[in-house]
Amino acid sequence: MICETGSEPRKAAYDRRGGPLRTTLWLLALTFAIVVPLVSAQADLRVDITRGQVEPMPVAISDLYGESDDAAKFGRRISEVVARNLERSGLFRPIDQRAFIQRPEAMLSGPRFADWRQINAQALVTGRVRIMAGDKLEVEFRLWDIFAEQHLVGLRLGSASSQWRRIAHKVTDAIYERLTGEVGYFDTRIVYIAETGPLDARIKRLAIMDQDGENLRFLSDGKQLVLTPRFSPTAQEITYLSYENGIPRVVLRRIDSGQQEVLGNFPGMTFAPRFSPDGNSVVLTYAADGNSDLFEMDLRSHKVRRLTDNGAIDTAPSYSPDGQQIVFESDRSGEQQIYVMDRQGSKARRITFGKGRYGTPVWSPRGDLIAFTKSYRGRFSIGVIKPEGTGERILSQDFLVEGPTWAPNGRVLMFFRQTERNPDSSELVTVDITGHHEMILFTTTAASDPAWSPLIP
């Protein structure tokens, strides 16, 4: 368990029978961590992240002291992923340790504010790793304000070596969160489609990575099509659609250990599936004599309940954030456009009016938007609106931009694009809710169909 000073630690996840869920190896949980009894300033440094493009606040990422070569390798390695990491979230800038005057070891009994203001350091990141038996590391950092010389947040983590990456995502989520006032999310994964081949025999593969493309795993080999995984609110299952034997079918798959099943018996093609918030049912489209309705399924029971039924084409459904209620697409005004309706399928109402067609709409875990990709005159779009149907805005544009995925708090999407200039490829990009920041996310392969996970237990 992972505990920032002052709060309160995570409630234990517990799956569909009631009993509490092992944390599995692939989530390389942290094995133990040490509270750092510290107060938090009194300033209030922060980013405001509400007025979209702002001008990113320089920061100083020291080097963790370590007193062996290896405690000093590992001190850099963490630095320079969390450097990376806010960075890559475009409200920060880190100084080049070229100009740092203070060294690591010298910042041990506290920074010389003084030394950091010379070169226009706002924040500072300071802290030192441990070699301990057992190969395990013991990691302190510490996060200070320059200008008010005062110390902010501090966390101490413990872990096997071999996680030391995740210790360096949940130090820059301690940053963010303290830096913005938002809950970080660089403790997460990635799920999507890794494309390769000829357009004319695409192999597409199930694939996994860390939020920022690292520790890249492929779930499956390219012998049967995948399409649209999506993570379940525990981070340990994924659903997608799969052609196995050439007959389209969601599938449900634990990621440690590969397990899966086939969601329901039926006669026709199912596919869009998608967990509800407490990874209890699965909604998911099926379509059969050239219709497709929306259905949800109860894991626990294998029950399977209909939601709507009519002549249109309903699809691509998303839960919202209490469970109470299911955005989805359906052309039953004549045109494909985006409708809020009840869990239960009743009270269904449109929330797009705007020229084009809307489809693959995702609530925000927030509550507060809901992204979707519209396409008009052979652009598409990314873009967000309120349930209410009031506050259409677009966040990206290009010759193809598809498959909108959020951040789990709420302030980041993902999605895939083509250029124009380059259609028979795809990339995965983020982009901030103010339609700043856009940012290009490094794959090996052609990438498509990207879902965010849940901040890792």
Contents of the next structure:
Amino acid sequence: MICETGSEPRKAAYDRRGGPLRTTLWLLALTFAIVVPLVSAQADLRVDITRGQVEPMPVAISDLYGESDDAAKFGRRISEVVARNLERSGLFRPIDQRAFIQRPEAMLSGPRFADWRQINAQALVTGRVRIMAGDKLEVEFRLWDIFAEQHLVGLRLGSASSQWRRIAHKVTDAIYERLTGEVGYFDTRIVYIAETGPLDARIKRLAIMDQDGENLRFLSDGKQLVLTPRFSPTAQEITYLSYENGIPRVVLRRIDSGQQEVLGNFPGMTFAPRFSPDGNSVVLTYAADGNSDLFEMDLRSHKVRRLTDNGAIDTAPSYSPDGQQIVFESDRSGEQQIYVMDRQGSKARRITFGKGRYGTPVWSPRGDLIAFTKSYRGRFSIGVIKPEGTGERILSQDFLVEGPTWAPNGRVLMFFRQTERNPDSSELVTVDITGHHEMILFTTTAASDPAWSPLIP
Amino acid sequence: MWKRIFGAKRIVALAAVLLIVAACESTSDDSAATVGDGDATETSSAQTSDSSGGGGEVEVASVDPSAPIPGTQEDLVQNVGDRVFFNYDSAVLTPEGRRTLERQAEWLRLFPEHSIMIEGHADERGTREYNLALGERRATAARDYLIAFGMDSSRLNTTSYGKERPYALGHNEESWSLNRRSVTVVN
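Right, the form predicted alone is done; let's see the coordinates for the form predicted in complex with the partner chain.
Next comes the full complex, this chain leading.
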């Protein structure tokens, strides 16, 4: 059956709850045009995410059963993470476990659907955890359609027990995918800049964490000013800007080993790096003599190719997902606007013509939209526009909102924000591409320049 | 389009040379520069005699202990002016900015061993990467003006901090106008 709740799109809600929810950070939600497949054999349990605001689907997430206390503990934790992930998406409403009638152990032989219908669950998640030799976990989960009394999907996952959060995220991805028809985005990470200290001597450190804010790790000590980290398509490397002897340079770094190199032998400052979709190149800006132009560097041969050549500021490049085009910003018209050109640097055409300045374009992994930062009359906004330059929509506005980054399924954006009330600090915010479910992602310090990883391989 | 031709150093240099005449005429009302030169000469002569060590009497001249040591960043800040300001989203030097740079060129001539870094900065009302580029443009504008005044380009380096290092911490035009700047830093 299809979960289809008629509803008017409500205004972009600022879901800025205080309290315990907020401290566990919050992600976004989505919406869009899916080609609803699988209307094949029978009616299918499905969240329609093509609408702006749907009533979240009530789901029951049972603790995964574990025979030993240890296994049961992992089962409980995994269920908690799955529930939080699903709730943050804005598409699901986990039902309070205190309402549950059937216990986890009783479900080893299958759910009693009547028990779950009684508490209005539309979908049910069950499973079990086993602790194997070598401190390994084996996790089995199943997703059920309560009304159709049908098994929808099941997976068995194994990993070191220390990786139990990743298991929970992969389970969430499977559930999300089965119920929305869209690829999930929960087994992902965020790299960002953690900010501390006074504004005129701000300490900025590279930080990386899971998509839900857990597993925070700092990758730099703050001695050097670092900005704008971005993931490679394998999520194993990042490229960012680091001040080396007072000059901004694009740096490439392996996340695990910490091994890093300054990219290219540019005599002056380089910034605004981004990986090509195949991971073999980095496009960046090189500035000298008052002029910023775009260059592409082949990471294997280290050959550098000039892409633009004019007296304007050309910067903030981002590849189309097929790698054939590059979107960037330029003030060649007299003010900051967004242009699309082919990868060789030719046929640049302007795509933004609205009132204000447009910058920081980022191409959606789906290819259908370009996210941007806009400033007009002293306010900033995050918006999306089609690559042809039509269909501009504003998703969020504030004193400063800047630097959108896409979830790998192209349905959710993250950006950073300084509010009117607290312009000295900045925070990470997510919003779905219809402008709904705007939520703060809790971080331990002020945070800026987020970049969302692809799904972790 | 100022922006467009800005990279063309020759035009900037030409413009700068044309301005020298006007600048020379205006030095008389430029008290800061005069004071700066005077201080620098005076104190440096005191230093030379100090370090002469050629035998005989040691001349002692009283030096205001609070006065900055000539040739230092403090000297530049107090007696010359280490920064010039720009209009919103502009890298065009203002008349006041040109006068400051002229004083800087004079001062730098006294300390030929110094190399300097010119930092470009922007206010917080732009995106991060655009501001880095804009800061670079501002630093270059200051550098080119110093070169037009005879500075050896090999002594001058530029960098940009974009909006990363505000001087004034308010979130209003008053602060922003102080943050749109280039700052000359003695290495």
